[in-house]
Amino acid sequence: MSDHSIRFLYLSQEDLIEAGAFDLPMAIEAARQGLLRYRQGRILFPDKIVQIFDEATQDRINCLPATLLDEKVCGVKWVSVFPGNPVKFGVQNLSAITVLSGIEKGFPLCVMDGTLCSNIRVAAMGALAAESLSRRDSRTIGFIGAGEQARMHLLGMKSVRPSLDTCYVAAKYAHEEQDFIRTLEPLLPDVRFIACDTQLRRAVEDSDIIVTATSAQAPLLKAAWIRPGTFYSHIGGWEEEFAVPKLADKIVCDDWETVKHRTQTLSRAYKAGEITDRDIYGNLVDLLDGSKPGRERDDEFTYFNAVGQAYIDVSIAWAMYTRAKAAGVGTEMAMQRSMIFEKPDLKDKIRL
């Protein structure tokens, strides 16, 4: 008799974390594959799907699908964004699911934790970024903001330049800049923080690489502050006056047909007219596969933007999918034991 159930893997932050999925290089790797693949045509990405409860908050949940050919498995993110929330509730502004289902019978393999995940991408996106275009012997780091994307942020930069050796904070709120010193430097006991008492410019004047992770909708980054030889990785919408992309020698997106039609500084200085296509210099898959160089010279200030592409997400979400079943971590459930009218005593359960 044929087996009729259908069972997945389900994976909780908490079973990543254990099996050694928090592990930026393999991130950073699987974003790096990812990027190729969809250029080479071995990755189906639909459009996604977005619904805003708030125009004025942007609060919103959002549904994103990709599918990769080659691992033969379709993968959706669930994520939700509320801004707010940290302020409101005390809470994270983002969380998500990821569903992984097989392309063969269709069932699904795994239900797994997003936030991981989504968190990772945007940090491992920059930091492939910075393998390109940020200096080789870059020393010092500045944020703006200390949210959970700033913190990741770092990791992900000293993953890719280990010569990391200082790293400036500013934030809205001073005990932010604090909580995010208390978090990291028992990570990076080779680096050196420094709180910058909520002046943005003193984390920004003296910095190699200046990250911006903020939920503003404000010109915070000044073009005056940045030094020549900067790399400027821009995570947040509307996070730096128009001056600054103005400044670049290259400004490198993950997509920019998509980052033209959102709320970014970049979008927002397009639709102003103040930018055209011509001072784009390229998406990241042009320095990846050799189409374009990445950093030229050693005084060049190079920025880059990502908004984010899901079938970098479904990419990640594989590799720890997969790094979480070889560790035999996770919950074996059973979404169904047997077929509808398979099951015993239906006549008593079946209402007409």
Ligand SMILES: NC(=O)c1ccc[n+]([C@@H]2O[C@H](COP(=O)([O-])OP(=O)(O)OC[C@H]3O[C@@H](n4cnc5c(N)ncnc54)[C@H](O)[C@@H]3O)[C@@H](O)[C@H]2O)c1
Given for the second form:
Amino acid sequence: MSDHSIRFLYLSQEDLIEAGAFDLPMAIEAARQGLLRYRQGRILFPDKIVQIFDEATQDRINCLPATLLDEKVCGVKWVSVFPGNPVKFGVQNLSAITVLSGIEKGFPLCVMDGTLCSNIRVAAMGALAAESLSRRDSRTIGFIGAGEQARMHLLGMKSVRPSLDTCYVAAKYAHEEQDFIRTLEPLLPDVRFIACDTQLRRAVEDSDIIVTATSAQAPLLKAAWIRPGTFYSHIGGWEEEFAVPKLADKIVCDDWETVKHRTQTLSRAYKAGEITDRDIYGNLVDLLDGSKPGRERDDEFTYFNAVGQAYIDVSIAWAMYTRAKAAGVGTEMAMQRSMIFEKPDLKDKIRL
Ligand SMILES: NC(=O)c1ccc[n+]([C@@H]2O[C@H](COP(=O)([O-])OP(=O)(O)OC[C@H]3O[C@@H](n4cnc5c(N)ncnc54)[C@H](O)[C@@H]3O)[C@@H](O)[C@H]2O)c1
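Given the form predicted on its own, corresponding form predicted together with this ligand:
Let's see the whole complex now, leading with the same chain.
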């Protein structure tokens, strides 16, 4: 009799890290390939499903599928975003689980932690943008916001700009800046960290690269603080005054058509008539496939905003799964050992 079992690999976050899948260059490459393959029509990307439980806090769980046709894998990220978690419960805002299925039989291949992948994806997109849009000799980076996204973003930026040697950080509370430094200092021993004691201006006025990654919905970053030649990666919602994107020589998005319907600064500025479609230089993939140049002058102020494309999550999850399989980590689980009517003693267990 043929084998009718269905087995998949379960990969916890610890398994992924053990396998060496916390690998920024690997994720950046997977993100690059994902963007290029999507442009080539090699990825299926249906609409996401959003369930918001609280309009005021935006507590939500989203379901985001995508299929990589060349790899023959279909994936879905099931992700929760509860912005109040850090303050209310002292736990993280975002958690995710990812399922990968093969598209030959349709059976699941893997159920894995998706939080690591999701956070790395945001950083990988920022890093890819920085590769094209930041100065090659960038040495200083400044953060407004010191949470999960900010931390991962520093690792991504350091991967593509190893010349970074100074990191400023400003958050809502000084203790968050200290936490940021305590976790990152051992990982980046050649970087000097400077806590700005909640003085946001101090974090950015001497920075070649600026990152805002806050849970605020307020115009925190001011145009007057930005020097010519800076690259700015915007991660959160409404984080800077409209004068910031208006100052930019080049505004690049992961996907402008998606960005403009959301609620972050660029979308708000667009809806308020402060910027138009013509002010957008392009999407990141235009820089990657060479259809548009990235940074052209040392004094350009370049601006990047990604809202997240789930096919990039699936591309990175696939790279992580492949790495974990090769490393032999994880727990193999049987979803079924046989088909329903092949089970022994069914007569004693079934209820009619
Ligand atoms: N663009 C994307 O693809 C993407 C993906 C995931 C998360 N996000 C967004 O990124 C943002 C950060 O997420 P996180 O998980 O790092 O959150 P977090 O809660 O871990 O950190 C938020 C940070 O914002 C800071 N902050 C809040 N109000 C501030 C203020 N007034 N002044 C200075 N700092 C302030 C806090 O001090 C904290 O350090 C959120 O808005 C989240 O929705 C974006």
